[in-house]
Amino acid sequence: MIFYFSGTGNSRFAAMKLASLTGDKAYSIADIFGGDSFKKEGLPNVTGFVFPVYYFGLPEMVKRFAVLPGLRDLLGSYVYCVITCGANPAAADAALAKALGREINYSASLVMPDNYVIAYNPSGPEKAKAALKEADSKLEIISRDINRRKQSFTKKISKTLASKALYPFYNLFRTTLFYYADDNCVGCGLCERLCPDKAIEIKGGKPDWMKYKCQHCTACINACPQKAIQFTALTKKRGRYYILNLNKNKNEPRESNDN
């Protein structure tokens, strides 16, 4: 089985890549959270987890799951994981193995288009298309090493380090307070449908931030259509990133990355 956590569609991206390339089958963490069943499927022996790193750690919503009551007994003998980010993972997979309280036999980084929009600018339309195609490669690599049983983890202080001192800035900055929706926003509702948090209601033909905090996954801000949903007045000159869009829900854009 691969567990996956995804906002705007990078982590989604890899882990049904790999699953097609290992035959395995992928089931994500927030729908598991939101009370979908899922059955012991796919590979036997083996279990992946495919997330991003926020902060040089885990997104709260991996951590928890990790740490759930019975999730041990449903861990094959080989355990591995991917983590896509913009450039350096740092310490989150050690993070991962702690909160699972056993070994992983397998990590890998994959770098992915810049999404965090609250930040920074995320990539653009050619640098993105570039940065897929780069990390559709290097999931093939990915996907011979799992399927070889690679062994390869590796623990650098120097990755440790920078983890515990920029990831309890991740619980202190992941607030709702400062995410609001402009006059551009004409109520469809694809933010809450999103919002893997459920922190998000329509309320009078607009989003309503319920939760004080949520992931910062920035799915409701990349994939607003309208570009209507800010946070701070800074994000309103940033682009947006959005996957290409790997459901059939019609409702959902199909990219949303236009500077």
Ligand SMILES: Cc1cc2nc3c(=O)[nH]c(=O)nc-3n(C[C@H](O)[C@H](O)[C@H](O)COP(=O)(O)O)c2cc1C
Given for the second form:
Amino acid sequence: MIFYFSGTGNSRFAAMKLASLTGDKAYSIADIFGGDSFKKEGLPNVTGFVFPVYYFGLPEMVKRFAVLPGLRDLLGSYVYCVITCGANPAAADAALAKALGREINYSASLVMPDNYVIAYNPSGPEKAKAALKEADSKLEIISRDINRRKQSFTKKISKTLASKALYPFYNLFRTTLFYYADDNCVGCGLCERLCPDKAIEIKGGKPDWMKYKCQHCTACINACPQKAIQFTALTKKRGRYYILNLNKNKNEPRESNDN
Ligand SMILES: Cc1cc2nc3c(=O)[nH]c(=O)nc-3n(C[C@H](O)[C@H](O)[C@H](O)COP(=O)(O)O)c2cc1C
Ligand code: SF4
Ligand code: SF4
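Output block for the form predicted together with the named molecule, input the form predicted on its own:
So here's everything in the complex, that chain up top.
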């Protein structure tokens, strides 16, 4: 079984590809929290986690999932994680191991298009295309490693310290206070449908952020076809990055990449 979390599509892309290369089955953590049922199926005795790194650590939902009391019984004897990142995942793998309360047998990171529009311009079309192509080849290697149950997990003090220093800022930035839809919003409802945290409701033809905090995954900002969602005025002039794939059971990415 592969459990994945994805905001803008990179990790879903990686999870689906890994599932097809290893003969496994991928489940969305957000859909499980949303009430979707799942069966213990796919590769026996192997459990994978695929997710983006946030502030050198875990997305809140991944952490919440990893500590679920019943999860331990579902885990295989071989547990791996593949962390997608813009540049550096630091010790996010060690954070997962800690949350699961067990060791991780294999950890890999994948540099993929950067989506963090709140801090800087996300990867433009050319850069994104090149990164996805490279990630695609690296996934072939990772899947071979998994198929032969390679053991590879190294804990480094420098990575742990970097994660310890940066991760607290994630919780601060998870506030929904600064999101708004500007006059370009046409009320299509896509942001509400894509939000993995069910934090958005369309009210009076515009999105309303219903929770004080969300995953901060940037799916809403990046996927809005009108570029109508902002997080303060900072995001107005920035590009957007999203792999639009509304059929979650098929890996058919359609890139919406406007920079
Ligand atoms: C809130 C947030 C924090 C991020 N922090 C990091 C980081 O610490 N290091 C890094 O290399 N990339 C960081 N990124 C980039 C994402 O991890 C990267 O683009 C990832 O592949 C996105 O995956 P997704 O499309 O499945 O959501 C961050 C992105 C977001 C939205
Ligand atoms: S996706 Fe954009 S245009 Fe559609 S409802 Fe949301 S903010 Fe408005
Ligand atoms: S509100 Fe936007 S940033 Fe927050 S979890 Fe939903 S889609 Fe992601």
